[in-house]
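Just one chain follows, in the form predicted on its own, and it is written as structure tokens.
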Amino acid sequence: MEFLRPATWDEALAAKAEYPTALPISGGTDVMVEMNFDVHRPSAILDLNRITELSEWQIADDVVQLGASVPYTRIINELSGPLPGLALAAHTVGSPQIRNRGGVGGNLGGASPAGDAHPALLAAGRDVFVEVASQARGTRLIAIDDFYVGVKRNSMEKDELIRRVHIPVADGPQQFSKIGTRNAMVIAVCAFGFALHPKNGTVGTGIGSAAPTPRRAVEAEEYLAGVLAERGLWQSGDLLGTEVIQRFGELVKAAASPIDDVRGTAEYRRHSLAVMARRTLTWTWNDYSKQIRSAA
């Protein structure tokens, strides 16, 4: 096995086009997994923890540019102002230690359908894109509803790597509910993220180990931006009434496509979705309201 350890951007993509099977790690939390249990042995590994940009993040026209390799702690840490579903996505992640070593470019690499980033990624709204590059084609960015192709496959070509993903900064509410067999160092049964984007008048959802990849709930998303519009409830903050919640997690519960497995039935987490999607709106229309209040 060839262990490549680049100290720059550019000589990871050399390192990348020269051997494209290579395998790209940095924090390892999941790569050293599928190794020592040998479901994985790839030709050659490509470390990525010399690369110092892809532990960095900066805000530039109200749109966080994530670095790759930021830790899952410091996106609790340092973001969960601007990135509110993802910060709390982070914090159902592993351990501590597991979060110190993980980020959000090894999520989206292994495309999981139970990654505990895709669904705050996906409820953060359509203009949240992963930048990826290669020494040949150079830089572009995958808008997130393209990137998810098929279980455990994203869109990225063998010679690219990913650099970091622009995610704007949250106008309003977000949440994050996760079930598992237990609070930590659990594979999620099932997950959704939600979130109110109210500057565009319009509501985010991912849901997470539910379907063959992380998908939106795109008739509820559609249902309830309508209620809000239509009610006036952008501008006046009131209640939505049970029914609204009711039918939201009806459709949440509808978008998804489950299986049953080990960790549990499909009917399960069917039930379990429709369950968080009320109470993550719920949550997130409270803190809402109350902010509409104190403007007033």
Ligand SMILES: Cc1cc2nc3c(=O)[nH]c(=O)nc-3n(C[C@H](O)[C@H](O)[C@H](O)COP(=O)(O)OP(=O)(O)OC[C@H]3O[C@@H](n4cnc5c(N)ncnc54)[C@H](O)[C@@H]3O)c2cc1C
Given for the second form:
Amino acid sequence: MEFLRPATWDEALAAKAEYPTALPISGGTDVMVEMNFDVHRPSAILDLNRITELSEWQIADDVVQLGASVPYTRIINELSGPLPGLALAAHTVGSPQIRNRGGVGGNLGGASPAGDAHPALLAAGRDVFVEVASQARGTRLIAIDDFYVGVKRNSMEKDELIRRVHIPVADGPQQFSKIGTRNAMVIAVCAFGFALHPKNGTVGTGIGSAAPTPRRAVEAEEYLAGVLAERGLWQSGDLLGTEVIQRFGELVKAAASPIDDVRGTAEYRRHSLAVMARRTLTWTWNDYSKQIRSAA
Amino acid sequence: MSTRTIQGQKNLQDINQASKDGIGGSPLRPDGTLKVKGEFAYSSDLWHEDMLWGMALRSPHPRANILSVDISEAVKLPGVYAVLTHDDIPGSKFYGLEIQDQPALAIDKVRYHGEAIAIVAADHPETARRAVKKIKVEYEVLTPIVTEEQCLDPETYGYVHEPHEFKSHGHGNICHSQKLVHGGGVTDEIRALADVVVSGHYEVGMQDQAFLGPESGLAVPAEDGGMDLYVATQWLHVDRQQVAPVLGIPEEKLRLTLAGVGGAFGGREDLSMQIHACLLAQRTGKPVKIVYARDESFFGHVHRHPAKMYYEHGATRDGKLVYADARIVLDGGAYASASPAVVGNAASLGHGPYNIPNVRMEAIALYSNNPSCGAMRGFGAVQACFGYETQMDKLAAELGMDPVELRQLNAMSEGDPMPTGQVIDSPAPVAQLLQIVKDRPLPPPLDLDNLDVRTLPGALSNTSHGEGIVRGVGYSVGIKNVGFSEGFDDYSTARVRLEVIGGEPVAMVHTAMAEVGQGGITVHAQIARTELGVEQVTIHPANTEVGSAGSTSASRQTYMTGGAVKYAAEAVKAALIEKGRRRYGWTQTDIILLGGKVISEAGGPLVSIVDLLGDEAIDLTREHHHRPTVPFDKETGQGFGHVQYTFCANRAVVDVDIELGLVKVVELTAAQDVGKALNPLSVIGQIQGGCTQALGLAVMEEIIVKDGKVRNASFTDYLIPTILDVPPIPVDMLELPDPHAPYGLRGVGEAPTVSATPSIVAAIRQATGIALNRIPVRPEHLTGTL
Ligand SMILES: Cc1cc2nc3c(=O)[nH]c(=O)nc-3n(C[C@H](O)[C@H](O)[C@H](O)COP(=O)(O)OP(=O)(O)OC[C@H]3O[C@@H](n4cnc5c(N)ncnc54)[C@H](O)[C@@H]3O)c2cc1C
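Next, give the form predicted together with this ligand, keeping in mind that what was shown is the form predicted on its own.
Entire complex below, previous chain first.
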């Protein structure tokens, strides 16, 4: 097995071009486990840990450019202001050791439907982009809605690597909830990310572990955005009412297509998605109303 | 976390407390710091120059005929030294703890998912792995026999072991059974005496021991044609007894030494890699190491028997139990393992610590094509306790009585008979233990204004900010036996040596006891300090150079091997004093050893141990046999079958998110009679650990088996409690001495694992109003989404 250790992004792209089957490794919290369980026997491993820019983030034009290898611990500590949904999701990942190593690039690379970053990224809006690059074709931005294409499959080419993720700075409250059958260190039975985007009058949703890919609850988003606009709620911050909350929950539930597996039944996943949708909507709306009222 | 000790009557022996690290003290474990720092050498760290790596090929099918095994490609791989099947076994092809029904390597058929078929030795683990993949097995896949209905109808569904090859005491697909009748049994006339009757069907899922150190060991061939085996196990001598015949060598040529054990909980009572490593070492003439990967570990050891149970209780209107009836069906899986003992415990302890004038019970263990089940902490008693304690709550509800009062009204105490007719002849403070947990102040209610999500169901998963949360409180009490039962003489041996080293008296304790994390070696040193009046004690590595110490299971090691150390140390003390009498002509009868000196209690110091001993060493070995027991009568279950009983009571406080079905155990209180706490810190550790394992069974731990196939052989999906799942566990220790036991002590390791599960389920039931007849309780049960 080859072990490639590029020092720069360009060297990494060159290495990936030369060895398209090389398996990138960042935190290794998926890669090493899968190798131990004999899922992969890669011919080469491409270690990204020497490329410092992958562990950096910056904010430009109200967009966070999050390096692929920034570990969850730093997202929690440094970015819970601009990326509250992702920071909450990061909190639910594994254990302190895993959060110290794993990051969003690895979550996207694996593209597991159970990855916790995905619902938060989807909820953060349609302007979330994964920046990938190859030596041959250079850089491209993949919209988050086009990124997940199948169970553990993403829309990257074999010679591409993830450089960073572009996520708009939150302009409203965001939440993330995840169901696990124990109170820490658990792979999601299902998860839900939710965000209010008052600037453009939309809301964002993300469903995890309840379909072949992470997905958005499109009808739920449209329904709620419609209600908020029609009733002037963005301006008033008035109560949503149980009927709206209930309906939103039902639409989120309807957007899922879960299966029965060892972690839970499809029926439970649907049920709990509706509960999480109602609760996260309630929390974010309460926060939003408070902001409106204190501004008024 | 508060802990209290409640003194009973004066202890049998007025224990000499001269050394603060003697018995009754809490010296720290010598392995503790090393383990915390990651420096402890586990069996998986063993290494030998020139060693090979062993690996097994395992069946992907739960039931199949093996039509052919082709090893030719595997053997050709460079770096492969041997590929063996059952044809290559020089001695007996079968082994087993009680019944030798398990082939060391599958012969013509496989009976469970993961059964070993062939083994490989290679110069690198990766080479071994590749070689295993090159072995070609042709199977005729058969429909597995997995349900109770299928097992009980072998004519239709087939035999796990064909009648001509059947080795256990049962018949058909029944491995073992035990009936019990007490008083008038359960007849229509007896039933008519009850004013109220409650009944129910209960189910317990398959729990795993989930020890963290995978099965591993190193076999080193010796010049004399024998073998040295270094291994993590629970009982060196019984391993030797099972391995030597397969190798075709006499027992004395197989020498075992205990390697670092990373947890056991019953899962190391059966053999795992022992035979395989030895066979490969014997064939290649080279040392062979085997370490299981995590998934292989789930196939490589037995689990807790899943159970289906029917219980029926009748009582008078004022709450007095009139009769109890039960049928417990345990799924033993493909091979017998400890099934007979598990059945014996379920039958004899399965009606709990209650006085019930009329009792009937039948417990059976099935053979099936599910994974083999055997020993796990509290076996037989754990499953039953969930049944009878659920019944007690049902009965209390039916009678409109307080559940604790109902239990106390029927609680047994010293002098009462068990349903087996065995009279309990030492303290049995069942009602008192319940009172202690009931009297503990309750934890404060949730403070909705200052919420810390970590304290809520779901914790950092952020599923609730107080919505849907309901608190519940539940109680339970349980009974467990200590030591091996039903006529088994599980004696222990200890060798104690006293000599002067560097001008100081030093004791050495040598036993074959498996230290699996229970703290036995710490206690042995404490006993030697107290008995011999010395500070310095060394513990000899556990091996088969000394006689058997029996198994580190059944809550027995402090009682049995601790007892043997006590008796060996007493013999050394007597020999030393005798030496002094001969030399100095002492006539006093009140001579003791204390603080390195020989002392007359009335007259003061006589001589120092160093001066008396000089260059001589006193080195003596003693065996400790517990009082004899007898097998239970097959039909009536009567007999003096158990050595000692142990009791624990619990109160659980839980918060349930009733909309999401998520549970947070808020507090789990335990009260247990420990007879005498030789090391209070270790005792509390055992009780808290036992409660934690019980919590796992209550709300998360289950090996999921579908059509005989294991679906979650990993710690990703076999969930065990994390620190955010384990609540404060306040412990009350009673110390009521048992006159039959060394120091009056009572085995402690298992009772809380038996009793704590039902208290948690009762608390969830109180919070949700849902019946909950199956454990582990899943969110689906609580939300109607199964
Ligand atoms: C004990 C444990 C608990 C866990 N709990 C959770 C959990 O709760 N929630 C959760 O979502 N996940 C969990 N995981 C999985 C894992 O930690 C996450 O998926 C994490 O985000 C992976 O990040 P990493 O940097 O370690 O990825 P790696 O293991 O290094 O890589 C993961 C995948 O991404 C690819 N990859 C990595 N970096 C790049 C890149 N820059 N460009 C292209 N491809 C790349 C790799 O080739 C690989 O396919 C857990 C893992 C463990 C071991």
